[in-house]
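Take a look at this one chain, the form predicted alone, written out in C-alpha cells.
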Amino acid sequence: MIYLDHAATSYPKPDVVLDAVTKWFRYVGVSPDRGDGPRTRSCAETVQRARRAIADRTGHRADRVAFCSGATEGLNLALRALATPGSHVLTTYYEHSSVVRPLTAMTVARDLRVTRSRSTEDMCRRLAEGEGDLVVMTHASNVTGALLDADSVAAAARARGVPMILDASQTAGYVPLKCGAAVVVASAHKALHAPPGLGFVSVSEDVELAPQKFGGTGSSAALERHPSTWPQAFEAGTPNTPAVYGLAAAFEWIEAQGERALLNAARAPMQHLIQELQGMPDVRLFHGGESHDLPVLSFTHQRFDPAEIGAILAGEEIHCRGGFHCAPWVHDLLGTTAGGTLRVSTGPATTTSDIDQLVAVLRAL
C-alpha cells in the first residue's frame, strides 16, 4: 500500500517505537506511580523523560506537562477552563472539530462570542483594538498544510493578558512549539511517529486548568478528595503507559534525525505532487502555498467527487482521504462544502515513485 494520510496518522511507525512499546508489553508490565520497586520506577523515568521532552518544545515546565488520551481531550479540557461565561473567543476558520464542536456546544451553553479569523494578521488586529478575552487557533491547517502565524498571535495576546490555547497537533514533530502560548495541546500520532490514544496539555505556571474527570492517581495517600497538584490532577485512571513508552522513543528518534530534516524529506516528495497536479485539466488545488507550509495538500476534481476519487485510489493501493478532514469551518472559505477535499498528506518515508503512481491515477480518470 502507499500511504498518502499522514495528516491523520503517520504509517508505518519507526522501528524504535514499536520495540518501545512492545518492551512494555513484554518485559515491564507496571504503571507509574502505581507500586514500589526497581520495575516502577523505572517506568516512572520514562514517563518523565517523555514529559520533559514536551517540556523542552512549549517552553513550560516538565511538571505542568499532562498526558492525556489525545488532543481532543486536551483542546476540551483547556476550553472548558479557559472559556468561561459570557467571554469573546478568537479563533481561525482553520479549526479542527475538536475546537469547533466544544466551543459550538459551550456558544449556547456559556453564552460565548465566538469570532472567526481569515488570517493570524485580523487577529492580531482585533487583539490590538481591544478583542477577545482568550484566543484558541491551530498551528496548521490539517486541510491546506497552511501554517499560521501563532508567534505573533501569542505575542498580541500576551501584550493584553489573553490566555492563547494553541493546537499543535499538525506541527508537534516538524515545527517549533515555543512560541509564548499559555496551553499547547497536542496529539501523539502524527508528525510525533507515536503510537495512537494518547496526547498532551502544556501550560504556563499562570494559567490554571480544572480537572474534568476524577478518580485514581497512584497517589501514596488514601484520599476522598482528587488532587490539585499538576500533573496528577489531570491524569486520572489507569495511563496509557505502552503509548508513552512509544512516544519517549520516539523523540529520541525525532532527536537523532532532526525535526528540519524529517519536515524537509516529507515536503519534497509533496513538491513533486504540487508539480505534476499544476495544470491538470479539472483538477483545483488547496495548498498553503509556502515553502515553510506543512506537506498537506487538499484539491477538488470537476468531474468526480472526493469520496469516488479516494475509492478509485483506494483500489490501486494507494490511501489517501477524502471527505472533510473534520475540520467544517475552512471549506466555506475554499467553497467545498459540498463533498469536501481530496487530501493527500506525505511523510519523511513517502518517495517520488509513490507520487508518480498517483500521478498516473489521476491522469487516466
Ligand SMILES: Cc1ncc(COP(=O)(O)O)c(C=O)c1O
Given for the second form:
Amino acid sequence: MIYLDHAATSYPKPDVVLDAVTKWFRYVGVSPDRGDGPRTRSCAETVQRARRAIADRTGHRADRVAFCSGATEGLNLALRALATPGSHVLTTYYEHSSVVRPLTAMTVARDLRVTRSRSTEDMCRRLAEGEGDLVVMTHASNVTGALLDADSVAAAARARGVPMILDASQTAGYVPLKCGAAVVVASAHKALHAPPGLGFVSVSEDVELAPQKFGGTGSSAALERHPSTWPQAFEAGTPNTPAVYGLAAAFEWIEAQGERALLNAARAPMQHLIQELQGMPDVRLFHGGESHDLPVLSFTHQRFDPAEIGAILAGEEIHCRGGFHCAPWVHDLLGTTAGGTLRVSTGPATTTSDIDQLVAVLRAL
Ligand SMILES: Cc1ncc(COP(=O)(O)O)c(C=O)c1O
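Provide the structure of the form predicted together with this ligand, given the form predicted alone shown above.
Full complex below, order starting with the chain above.
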C-alpha cells in the first residue's frame, strides 16, 4: 500500500516507537504515580521525559503539560475553560472540527460571539483594534498545508492580555511551537510519530484552566475532592502509558533525525507532486498560503468527485482521502463545499516513486 494520509495519522511509526510501546506491554505494565517501587519510578521517569520534551518545545513548564486522549480532548478542555460566557472568540477559517464543534456547541449555551478570519493579518488587526477575549487557531491547515503565522497572532494577543490557544496538531514534530501562545494543544499521532489516543495540553503560568474531568489521579487518593495541582488535576483516570512510552521514544527519534530534516524529507515528494498536478489541466490545486507550507495539499478534478478519485486510488492501493477532512469552514474559502477535496499528505518516508504511481493513476483518469 502507498500511504499518503499522514495529515490524518503518520504511518508507519518508527521502529523505536513500536519497540517502546511493546516494552511497556512486556516489561513495565504499571502506571506512573500508582504504587511504589523501582518499576513505578522508572515508568514515572519515562513519562516525565516525554513531558519535558513537550515543555522544551512549547516554552512552558514541564509540570504544566497534561496528557490527554488527543488534541480533541485538549481543545475541548482549553475551550471550556477559557471561552467564558459572553466571550468574543477570534478564530480562523482553517479550523479542524475539534475547534469548530466545541465552539458551535458553546456559541448558544454560552452566548459566544465567534469571528472567523481568512488570514492571521486580519486577526492581528482585530486584536490591535481591541476585538476578542480569546484566540483559538490552528497552526496549519490540515487541508491545504498552509502554515499560519502564529507568532504574530500570539504577540498581538499578548499585547492585549488575551489568551491564545494554538492547535499544533499538524505542526508538532515539524515546526517549532514556541510562539508565545498561552495554551498549546497537539496530537501525538501525526508528525510526532507516536501512537494514537494521546495528545497534550501545555499551559503557561499566567493562564489557568479548570479540569473538566474528575476522578482518580493516583495522588491524594483518600480525598473526595479532585486535586487542583498540575498536571494531576487534568489527568483523571488510568493514563495511556504505553502511548506515552511511544511518544518519549518518538521525541528521541525526532531529536536524532532533526525536525527540519524530517519536514524537508516529507516536503520533497510533495514538491514533486505539486509540479505534476500543476501540469494537469483538469486539476485545481490548493496548497499553502501564508508561509512555508507543510506536506499537505488538496485538489479537485473537473470530471471526478473527490470521493470517486479516493475510491479509484484505493482500488490501486494508494491511500489518500476525499471529502471534507473534518475542516468544515475552509471549504467556504476554497469554494469546495459541494464535495470537498482530495487530500494528499506525505511523510518523511514517502518516495518519489510513491508519487509517480499516484500521478500515473491521475493521468489515466
Ligand atoms: C488540525 C487538527 N486539529 C485537531 C485534530 C484532532 O486530533 P486528535 O485525533 O488527536 O484528537 C486533528 C486531527 O485530525 C487535526 O488535524
